[in-house]
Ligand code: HXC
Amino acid sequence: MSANIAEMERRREAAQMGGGQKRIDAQHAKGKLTARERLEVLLDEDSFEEVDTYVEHDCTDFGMQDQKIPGDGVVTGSGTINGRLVFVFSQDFTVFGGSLSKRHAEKICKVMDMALKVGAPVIGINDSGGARIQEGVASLGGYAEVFQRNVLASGVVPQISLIMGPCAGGAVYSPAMTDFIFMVKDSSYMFVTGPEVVKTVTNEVVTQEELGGAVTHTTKTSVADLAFENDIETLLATRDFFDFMPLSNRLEVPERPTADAWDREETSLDTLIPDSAYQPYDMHEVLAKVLDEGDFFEIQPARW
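For the sequence just given: structure alone, the form predicted on its own:
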């Protein structure tokens, strides 16, 4: 029995370390958090319940049978945000670049199925280079299963995608089908294929930022809803935004206690809006005056 416990502890430690200290240090050097650190910021303290911690890929091609890391590049489970249930997955870029394998996809599908069953939102933290090429069509089949869950969950439970790394291919098809997308400036990208392929096919020279950066997707394409300066800001904003959403289509929107009286009079509104329809005014100021305690979470503020 002690040998089994020792083996379990070894695997648990390996799962916690992901791709190893060297790759974790490289992730930190880029100003990015690891998959587990992101969940620690996003979820309430000590609320995370992980599932499938020790799952490993079953690929035997290209020497992959000698490269197995418990968890297989994604951390999945459930937790709470401000006391409300949520299911999460966080891709680990330190493990095979966060690429999606068949078992990786099965872990994501499992938590999405659980979310649908109990009626709770799904938050996906995406930091992936796309399909794991060593697995070929098996990996692509895994993406098909994830896409199917995105479709089934649409309109049933809220789906939020946090793009927190250079994501391409299937790693952005799935987020594009979710309800809201938040990105990180200068470190997250969404594109079907990268600048090098664009140059080869069209002879057009384009940077990663121009092709699929956070500013591009929040100002021009409307693919993403908000862009933040760093991982911490993105995760804390997601916690705030979560409070505005119902857990599922079977429940009403949440109600929060407020000290703002229901019959409050705001006399400044009498003069805030100008008499002339041709004179501009700040709508943000109107919202701040009208809403309870001025609490307002704006979506796509930079869109033009």
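Requested next: the structure of the form predicted together with hexanoyl-coenzyme A (HXC) (the form predicted on its own having been shown above).
Left out here are the partners and the other molecules; the chain alone remains.
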């Protein structure tokens, strides 16, 4: 019995440590939080209920049978944001670059299924090199299952993707199907494959930023909705944004008490919009004066 408990404790500790201290330090050195630290910032204190902590991959090719880490590169479960339920997955770049194995995909699918069943949003924290190369077609099949759930959940529960590292392949195709995408400047990227592969295949030299950085995707392609300075800013903004959303298509938008009287008069609105259609004015000012307490969360402000 005590041997079983000791084994359980070993696995719990291994799941907490992901790819090990050296890789955690490397993650921090890049200004990035770990998968678990991100969930701590995103969710209400002590609200996270983890599932599938001890799941491991079942690949036996390329010596993978000797490289198993409990959790298999993704932390999944549910929690609350300002008291409201949300399902989450957070990919761990320290474990095989956060790449998606069949089992890793099954973990994500399980929380997506639960979210659809109870009618609550899904927030995916993506920090992944895409399909796990060692697993070949098994990992591609895993992505097919995730994509199908992205489609089934579309219009039913909100899906938000936070891109918080170099994301390639399926780790980009799935977020692209979700409702909102937030990125982190200078540490997150969305591309079909990385610059090294692009150079090998096409001989083209391109930087990660040009290929799919936060500025590229919020100004030129409009793939992403917002870009933030760092992980913490991104996660805290997501908490604010979450407050504006209904939990599912079966519920109304949340109502919050406000001290802003419904009949507040804004006489400045009489003159704020110029008589001449050729004279510019600041729409932000109009919104700030019209909305309750000027509370406005802007999407795609940097788009050209």
